[in-house]
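Have a look below at one chain only, the form predicted alone, in structure tokens format.
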Amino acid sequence: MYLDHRVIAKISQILSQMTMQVMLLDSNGQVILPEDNKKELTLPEQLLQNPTQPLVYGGYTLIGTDNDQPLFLCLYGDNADVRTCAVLCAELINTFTRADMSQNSIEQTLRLVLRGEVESAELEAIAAEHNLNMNQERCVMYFHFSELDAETAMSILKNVVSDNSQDLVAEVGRHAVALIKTIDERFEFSEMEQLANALQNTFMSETSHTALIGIGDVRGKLSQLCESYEEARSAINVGRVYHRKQNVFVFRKMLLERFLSNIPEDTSNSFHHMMFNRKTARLFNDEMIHTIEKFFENSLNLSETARQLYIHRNTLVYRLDKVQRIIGLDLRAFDDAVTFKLMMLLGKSSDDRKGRI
């Protein structure tokens, strides 16, 4: 269950009235409250199977708020009074959160749509309630912040899109926001990347923080927005592995990277190590890798690469000749350059297959 900042603030008020130590956790064991607690606990399997029954575990009393997508309370102590308090508090939070969700606010509706949690019949009803066009070309732009909170990001984005009522914004995580952009005859999809960069500049100027931004493909139906949402998240997860210096990632432009990310890790490592191993470690030092990457960035243009590296053209040629002598690939030839690029990317694909947003 996702809780936006307003709900978290109200639950925090409830918990602040308690005299005993208490934490609120999500279904993954990550602490939601207190907000300055960054712990992640492993929830016992017995609790996950029967959330609403209080469980004493390691000197603490644990209980879930309900059986369907529960939140979990962790109270210090294991006596009867603590258990009674845990049950009452869990029921109070459950009643409060369910009442909040039943209000069907536009933002809550958008969250459900983006996660694909709305049945078609129900979707038509809530779309009519909020005057949402069921058939309209839209795409999702997903913003993930490492430090900036979603509430601040929401206020900035709402100011940017306030002059266009067809664009919608929803808080989708404690540090994540989604912009649902309407694509009409006046707006081309190619402008999405320009918009993302402009918004990035806005965040930087107003908060000194940047975001990782993913852009999903266009969908023509409201019910398909969840696909664009997942594509936008996937674009970030894949893009930050292969393009670590970038922070805007377009799903449709990352076909090769998506293909490589689906290759099994052992296969990726096997092919990568054919070229990058102990025998070639001295050749492929940081300077050589930087030279090669800059050469590829400049489409194999010797003169432009040498200019940007502040070296003589002959120095660059010497380095590329050295690579050719040792591994047999002439990076000035397109086919050899592609081969080398793929082997290098396979190493990146095996570096970071976790920590996804």
Second form
Amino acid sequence: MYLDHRVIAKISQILSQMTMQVMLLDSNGQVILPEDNKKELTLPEQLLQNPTQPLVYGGYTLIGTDNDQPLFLCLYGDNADVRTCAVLCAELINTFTRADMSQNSIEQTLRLVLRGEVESAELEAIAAEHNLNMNQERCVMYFHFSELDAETAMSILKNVVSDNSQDLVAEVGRHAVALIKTIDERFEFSEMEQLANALQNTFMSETSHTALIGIGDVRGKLSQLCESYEEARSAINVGRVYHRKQNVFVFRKMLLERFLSNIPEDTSNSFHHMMFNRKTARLFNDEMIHTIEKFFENSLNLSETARQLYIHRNTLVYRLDKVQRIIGLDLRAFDDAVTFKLMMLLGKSSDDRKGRI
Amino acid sequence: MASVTLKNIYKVYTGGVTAVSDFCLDIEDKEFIVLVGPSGCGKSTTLRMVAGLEEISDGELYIGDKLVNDVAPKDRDIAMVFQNYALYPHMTVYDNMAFGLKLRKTPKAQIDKRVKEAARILDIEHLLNRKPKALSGGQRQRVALGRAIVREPKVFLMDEPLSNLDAKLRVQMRTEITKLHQRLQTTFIYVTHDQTEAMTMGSRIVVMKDGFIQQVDTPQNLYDYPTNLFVAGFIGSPQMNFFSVRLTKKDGAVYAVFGDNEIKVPAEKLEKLKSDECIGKEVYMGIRPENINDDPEFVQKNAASAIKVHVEVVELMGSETYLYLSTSGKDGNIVARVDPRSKSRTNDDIVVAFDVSRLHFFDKDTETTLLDR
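Alright, leaving the form predicted alone aside, put up the form predicted together with its partner chain.
Shown next: the complete complex, the earlier chain at its head.
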């Protein structure tokens, strides 16, 4: 169950009335409240199987709020008073969260739409209720923050979209926000990347935090928005593997990276090692790799690359000659450059940034 | 307006990688300071620490007389101009410039006054109702500057703001930013990897390498008195020529010997040597391209510093000509910047002479200068 900051604030208020300290955890054991507690606890299997049954474990009493998508409460102590308090708190929070969800707030609706959890008949009713055009072209921009909370990000985003009531924003995680951007004659898809960069600058100067930003493709129907949402998330997952220094990833532009990420890891590794191995380790030191990357960035332009690297053009030619002499690829030739680039990218697909957001 | 003081600043990332080490610098109020160095030298990290975008691992940072290590970026009274100068595509120029103030709940009348004043300074009043896609690259860059100006910050921070512009526009915007600094009379901290930008814009330049300050000085002093081999090579284009030479005493004079070549070191240069200990030893000798001359009259007058060379390539630049030369005792080419009327041609064997009053000497081990100013 996802709780937005408003619901968390309300639960925090409820728990603060208790005479004993109560911790609220999500289904992974991550502490949600108190907010300054960043711990992640391992929840006992027995509790996960039967959440609403209080369980005494290591001097603590644990209980889930409901059986479907429970939140968990953890109270210090194991006597009858603590157990009673745990049951009451769990019931209170369950009643409160269900009541909140049944209000079908626009944000809650958007979360369901983005996750593709709404049936088409139900979607039409919701769209009518919230005055959403079912057949408007839209695309999703997904923001993932490592530390900044979604509430702060939302407050900035709402300022950006306030001029255009067609655009929508929703918290989709504790550190994640989605912007649903309407695409029409006033705003073209090609401007999405610029918007993402402008937002990134704002986040940095206002909060000192950066976001990973994924941009999904345009969809013409509300019911298809979940595809754009998945593409935006996937763009980040794939993009950050291949482009470490980048923060903004456009799904549409990442065809090569998506192709490479679908190659089985052992195949990737075996091809990568054909070029990058013990024999070539000295050749492909950091300086050489940096030189080659800059050369590719500058579309194989020798003079511009030499200028940017502060080296003489002849030095660059010498380095490229050396690569050709040892591995047989002339990086000044398009076909050889493509081969080298692919082999280089294959190595990145097996690095440590592969974990999904 | 404010001074900025960095006292023994360090940036160490998790995992132990040190990006900036023992950075000490006093930036005076209204100064235009440029941090320059190759990529990965720590210049952007330093700027980001001043901005509050990176945590300071150790040391103290003062803006004015206030210690700001733990002050949030938005409360530091600074404004940053980013590399990508991205504007909100759906907002007008006016709204783009006003956006930062709107977020801070500044009263509307004040926003309007500040935006119009910044537009006047930048000469973009006629563009206020346009959307970014109707602007040229240079105009967009001005709007990005405008967004910073409306905040009326004590310090402007600029992280390679011109690097996304084409060469012609870069030169134009360089002048614009210098003029802007003169008009605003505010402290500017500017990061670039382009030494030409650094030399033309900064009142002082900080040259960095591997996280350490190499030299802090005025552009002219950096050019004339580099403290080490790195600064000597980094500042100036084409870069200074370096030779591995032995300083040899003969008949009461000192010669720099490399291959079959001998260059007589003048007495006034020897007087500037920090120590005589280098005589008889291998050192690096440096000379800038414009201090090597192929004019027969100059060569005749400076026979004691003349060497035989082979012309590998001649590059005509219009106002000057670059000769790429080879000689014994020197790997790679020597570059000479000579008069465009030079008669030297590719594959000629010619004689060039050095202006020895412009020689530089560096220690072979420490790579620091062997000369006093």
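These figures come from a predicted structure and were not determined experimentally. By rigid core we mean the largest C-alpha set that fits within 1.5 Å across both forms. Positions refer to the first chain, counted from 1.
- Put the two forms on the same core and the Cα of Leu88 is off by 2 Å or more between these two forms.
- Once both forms are fitted on their rigid core, the CA atom of Ala306 lies less than 2 Å apart between these two forms.
- Positional change of Thr61 between these two forms reaches 2 Å or more at the C-alpha, relative to the superposed core.
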